[in-house]
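The chain that follows stands alone, in the form predicted together with its partner chain, written as structure tokens.
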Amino acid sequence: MDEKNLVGRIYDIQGFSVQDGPGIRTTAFLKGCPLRCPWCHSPESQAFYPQLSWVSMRCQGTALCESRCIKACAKGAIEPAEQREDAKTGEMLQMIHVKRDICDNCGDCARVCYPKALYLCGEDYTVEKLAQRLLQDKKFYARSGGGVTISGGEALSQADFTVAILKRMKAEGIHTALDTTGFAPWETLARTLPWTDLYLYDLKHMDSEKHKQVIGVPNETILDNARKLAAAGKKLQVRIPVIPMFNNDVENIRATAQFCRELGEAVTVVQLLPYHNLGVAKYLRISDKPVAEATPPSDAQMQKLKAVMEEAGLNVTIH
């Protein structure tokens, strides 16, 4: 198939994306991930299929739209629910509820919800369509040392598309970054080597048993891939989500630092990303299931972990 017409599934494109690599970047987030991190702050990135999302703040109440969504749903999956006070007018607005056990994500309701309170998360893009969008911002990349980041979900789960878009961006002379969990066969990851300037590489836990227990997969592939990237002369920006009760103990951080040291020159910087609970609201957009919530680590604790990593001679930032 012509690479230009390869299709990938995207759940978000973010311009002025300043946390995903150096400079001003535009990041394409690919939908679907083989991991299930309980702290994931983009729960909509996990499933591979398009998902109906509902944002209460955008809903203008069923009175104004005459319950268009409820009428549009042939399965009867939408029902009136509690009321919400409009921040501007103080008026009470009638909200809705999506019965997740009935909803099949067909998107009929989203098509008639013009304020996009209901929307189908996940849109198919051809390589060329995505390329055109990313190229729009090209003039802002160069001066800041920025570029394009392909992120997920797990972009390597849509490997053909990911390779094609990275290749397309390289052909335009744009700096490329791949944000990955590292959980993919080496053969797949290796395909990105010629087209990727920087890997944003997650390391979550050095103990494979614990890794598997919490995330669902062991860590050997991930660690092994990191070593191979380093051996291939690639640059890595290591990202460690600091999750209370999981990986925030000094021992694990020290072990991670040791691992990074072993990768040598490849690691340009280690980013410690303190857990935050801002993602919790996002779960409610796509599901009714209760979400585990933890207390974010304190600044003092982050500083301590940073110091541990710095002891190992690493360049560390906290985001």
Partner chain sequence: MYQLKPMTLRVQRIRQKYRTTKPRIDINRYRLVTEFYMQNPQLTGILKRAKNLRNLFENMPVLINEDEVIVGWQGTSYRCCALYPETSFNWFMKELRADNIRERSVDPYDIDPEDEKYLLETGDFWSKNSMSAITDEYIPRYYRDKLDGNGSVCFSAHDNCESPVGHFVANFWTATQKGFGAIREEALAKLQKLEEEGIYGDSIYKYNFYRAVDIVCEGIIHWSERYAAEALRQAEACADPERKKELLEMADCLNWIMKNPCRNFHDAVQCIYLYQLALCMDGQLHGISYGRVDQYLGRYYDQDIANGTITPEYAQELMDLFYLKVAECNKIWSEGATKSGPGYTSGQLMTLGGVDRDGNDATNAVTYMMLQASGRLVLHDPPQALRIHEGTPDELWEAAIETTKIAGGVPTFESDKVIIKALMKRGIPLEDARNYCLNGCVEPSVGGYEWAQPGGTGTESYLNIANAFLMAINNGYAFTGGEARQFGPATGFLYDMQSMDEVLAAVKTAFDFFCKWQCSCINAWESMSAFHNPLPLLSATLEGCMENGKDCQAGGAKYNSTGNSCIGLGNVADSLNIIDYCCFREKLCTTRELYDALMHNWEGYEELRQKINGIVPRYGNGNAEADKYVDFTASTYANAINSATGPRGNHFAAGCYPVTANVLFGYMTWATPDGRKSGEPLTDGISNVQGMDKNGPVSFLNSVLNFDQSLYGNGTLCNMKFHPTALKGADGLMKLRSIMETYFEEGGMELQLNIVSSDTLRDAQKHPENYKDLVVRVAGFSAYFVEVFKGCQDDLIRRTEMNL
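Starting from the form predicted together with its partner chain shown above, please give the structure in the form predicted alone.
Only one chain is given; partner chains and other molecules are left out.
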């Protein structure tokens, strides 16, 4: 495999990240995911192809832009829409609407949108190009005990690229973490073992049928891979998104705690991630389809679930 010619598709790179592993980190987010979590806070991560995003609050209105985006679209996928009052000037701005059934994500409109209200989400990187970006923050890793995290989407969906960039970071002496759903063949996940110091491992529900019904895939592979990582002596930070009406019942949390307990010392911490609705705005940037929302769990509810997991002897945080 010629790693120099490998290309990965990235939708975001976040520097000074303190939520994706120890210390100060830089996290690279790869596009593409086989799961379809309805609460996903990064819906732009799910599709493998670049997607046109529109941020309404950046839009300066078709009059100010001389309708450049509308003129640039050969498919006729952009049309005038409702007006919005400019918060600074009080002027009424003519907004646009992207006809998603026509748009082919070519990006012609984004190239002429100077306020970047329209942009393509998803950029191709070679291993070396991404490595150079990640290495810019190397001094922060050394001082804070941080490193690089590869996330998604599901990074294992771009396995060759993920393995190559992890290997490249280890060659630089950088601590590496892989944020994964665990939904991949073990042979794929095993390729990351020599180059990954820590796995940020998602567990969403212990009942496989409910897991498949809501997320689109069963959980047997996910659970088996967690066991195999533990048997291989790897360290895991288990992440549990707490979703109302899905997995926030005490019975499921207790079953999840028991599973984590069985993994033994491999589990360094269990992170409970309370549902939030910040992803709703992102759905509206890339789609016209209605988005289901739930009420975020209260602090009291989160503390109750935390106590249930701590009863199993686990180190638990509310993330």
